[in-house]
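The form predicted together with a further copy of the same chain is given below as one chain in structure tokens.
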Amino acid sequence: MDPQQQFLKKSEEAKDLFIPHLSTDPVVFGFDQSELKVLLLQMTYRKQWLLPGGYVKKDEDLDAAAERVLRERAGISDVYLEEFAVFGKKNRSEFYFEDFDESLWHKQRFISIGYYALYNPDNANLIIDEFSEKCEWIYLSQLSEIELAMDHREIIEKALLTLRERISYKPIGYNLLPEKFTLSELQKLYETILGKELNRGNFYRKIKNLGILRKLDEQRRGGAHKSPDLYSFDEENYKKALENGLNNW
């Protein structure tokens, strides 16, 4: 059976399963101390790259579709999805199905919900679906290189805005670094989710005042600097402004 047969085949096998309307889309960040990538596929019979994303279920909560979306279709299971944003289009699907007829479901109009993670990529061991032939971690440096299915360029550039203001209020580093890091460790982070540099007097000040850090009685040694202080998360104080902002005003 080629890959589009098969295709059909699963389909219409699934057809009473799913809402027609309804996908949802993970894209997952991986960050790898000095560049963001993101989680992506291709299908056995198409070029075209895609987020990792499916139908929702008539009798699934839409969480719940999320999380099992992305571990039937790259095999992760342990990262915390947060819905950001609704792509919702009345032509977004229009021009995906076109080789196909009328009688595939798929063709009706569908919306997708947006969610993000960020994450780190050596938790993962990524497992191929039945109906891809790949799934990557692609540098956003890359993006521009490859062709990306529907609205999926947009899709990714939202999360990435979503993932750059969520710094101004939220927290963020912790499982992304190792337990004990150095402040310029944690500046990298900033800068490479913010995509350029910040000044190092400024930041230091700034993060230092958020009072999520605790400063150990320990220095990172081996360089050819001073040995730079080491710091961990203060979970108790992490945990609070997760839940509560971190409060700017």
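Keep in mind it's a predicted model, so treat the numbers as computed, not measured. Positions refer to the first chain, counted from 1. Compared with the form predicted on its own:
- Treated as two rigid bodies moving between these two forms, the chain carries Ala14 and Ala117 on a single body.
Please give the other form, namely the form predicted on its own, since only the form predicted together with a further copy of the same chain has been shown so far.
Nothing else is written out below except the one chain.
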């Protein structure tokens, strides 16, 4: 069965399960080699790349839908998710589904709820669902080289802007860094997200004053210079900072 016929068959089977005008599109950011990545699917139909999104079931909460979609389409679970924007321009999906009849429910106007998620790529055992050829982490610096469907480039750009705004009053890093890290590695993460260099002394002082770090009795071995101290996040204080914001940042 060709990809278009397969899609039509699954569409008919699923149309009674989902709200026809509502979807969710999680933007999952990862951090690797001092660069940000985003998780994308390359679809069998049209060979374009998409966010791992999907439709919302009629008996499902929005947050639960975003979690389910990520689990079913990419194999990712236990991920930090936060709603950040609504996307509802008319004709968002018409071109993508131009080969199909106008009666296709996917082709009708629909609104998508954008979520951003933070996830360590080293913890991911990615899967490929029945509609996709690939499920991969793509560096943000490479996005200009691939064809993104619908308005998903706009969604990614908005998610990154939101992440940059929220980094000023919410902690970032728990889901992106390994369990043990140095202050310079944490600073590099912040610089990568913000797109600019930060003063090392000011950053170290501010981040330590937040109370979200726990200094370990270990050092990073193997460098040419003095071995830097290792840190981990204080999970309880980190969660409080997520809920209440950063008072001393």
